[in-house]
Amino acid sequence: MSGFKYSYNAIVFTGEDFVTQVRRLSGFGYDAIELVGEPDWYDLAEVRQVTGDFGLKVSSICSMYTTERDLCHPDGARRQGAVDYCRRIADMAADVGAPLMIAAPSVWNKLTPLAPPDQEREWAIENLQTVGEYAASVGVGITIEPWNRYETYFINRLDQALELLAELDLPNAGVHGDMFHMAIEEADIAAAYARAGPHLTHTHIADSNRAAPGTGHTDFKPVLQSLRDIGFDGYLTMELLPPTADPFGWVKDGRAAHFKDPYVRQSIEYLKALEAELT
């Protein structure tokens, strides 16, 4: 049976030249890089050139849902701005050959609705449908990500993401399971992945402390076994972040150096060793 594919979210490489990022991942055996969903941060021609030179793919675009990018905001202009942003991310994904973009129905740190919850859900479904249709037109899939209760009120578990998915008419859409959020919200991460089955199109991998696998208390072996059992063929993408509400600040200040070479190496070595033990 073929092994998993491994990717690494570039958020902790912020401010570093792209060649260095890709060389690091290639050197430690990764298959791909996940780009931060800020198109202006990248020269997309350089991304294509450098990833090609090192034999890496772009696994996905980690869309950044800041306050002004809310697909279910009461202000129609704000919602339209969020849709326009998502279209840019779909174009970015298509330009660099990434098969997926992460889609969030609301924004980070929105802990209570700004309109009746049913209305916000209606706006979210309407705009996810619009975004998904546009993404499909440029050959890109969308994957819906739940976040934990301390980061959003909207959807927090994979079953809720699946319910939202069922209300969309999008063959290019699936759900995304981030193990950091799941460690807070799911009773059993492996079982939640199993229930998602073929609708699971993306993962973010991290230990319970959002650091490299093996540094916290998450039991990864049953999780990997579950992913193998459902035939998951997406990327195991490390999304490791410093223990702060301002990860970009920590990265820029040089306080997250261990999230580069040390954690890049540890993550893939730890997971591949467990992968070798699976049935």
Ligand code: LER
Contents of the next structure:
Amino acid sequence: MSGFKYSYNAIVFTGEDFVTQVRRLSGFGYDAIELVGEPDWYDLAEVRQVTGDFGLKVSSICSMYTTERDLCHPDGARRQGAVDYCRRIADMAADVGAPLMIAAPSVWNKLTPLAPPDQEREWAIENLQTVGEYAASVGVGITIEPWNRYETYFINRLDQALELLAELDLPNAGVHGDMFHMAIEEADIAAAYARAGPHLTHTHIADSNRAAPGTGHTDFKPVLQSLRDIGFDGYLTMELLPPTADPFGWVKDGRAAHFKDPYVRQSIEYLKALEAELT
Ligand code: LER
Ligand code: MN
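Now show me the form predicted together with the named molecule; what you just gave was the form predicted on its own.
Below is the whole assembly, all chains and molecules, this chain first.
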């Protein structure tokens, strides 16, 4: 059995030059970087060049679902804007050789529906289908990410994401389990991953406090064992964020400095040590 592949979400590196980001991840033994789904933040030719130089891959694009990008908004123009945004992200992924883009059926901080929930669900399915077909046409997969109840009213657990997936006709689609959300919403993270089985195509890894593995109260060993047992061959992607509703503020003013070298190093060392103990 080959080892896990490790990636790191670059959101906490925002503002840093790209070479520094890639050099750090490569230096600490990562296989890949997850880019922020803001195509205008990157020079994609530079991304290809620098990742190639350092032997790093782009694992995925973490789409950013702001209120303007709601696939199930009652305003048709807004829904179309969201589809257009997702198409740009699929193109971005294809341009940098990333196999996956993250898809969320609704947007961050939408805690109650703006239209009858069944109607919003229908729009979400219709538009995920459109986005997924486009992504397939450029060789990219989509992976559906549930968020906890304080970030969305819609899809909070992996079983709900699997139900949504079953309503799509997309061979390139799967589900994505973010351990921070799962620590809030799932009864048992390892069991939820096991139930997703071959449909699990991506993970966001974090401890219960959304900090580096080993700093909170999540028990990682059974979770990693579960991923090993289902033959998960996607990326273990750290998505670590500061303990605040204003993560970008912390990143900007330097309060998130420990999410760079210290957490980049601690995360992979902690997980690789546990990985070595798996059966
Ligand atoms: C994105 O990957 C995520 O997990 C959400 O919490 C974004 O707000
Ligand atoms: Mn996430």
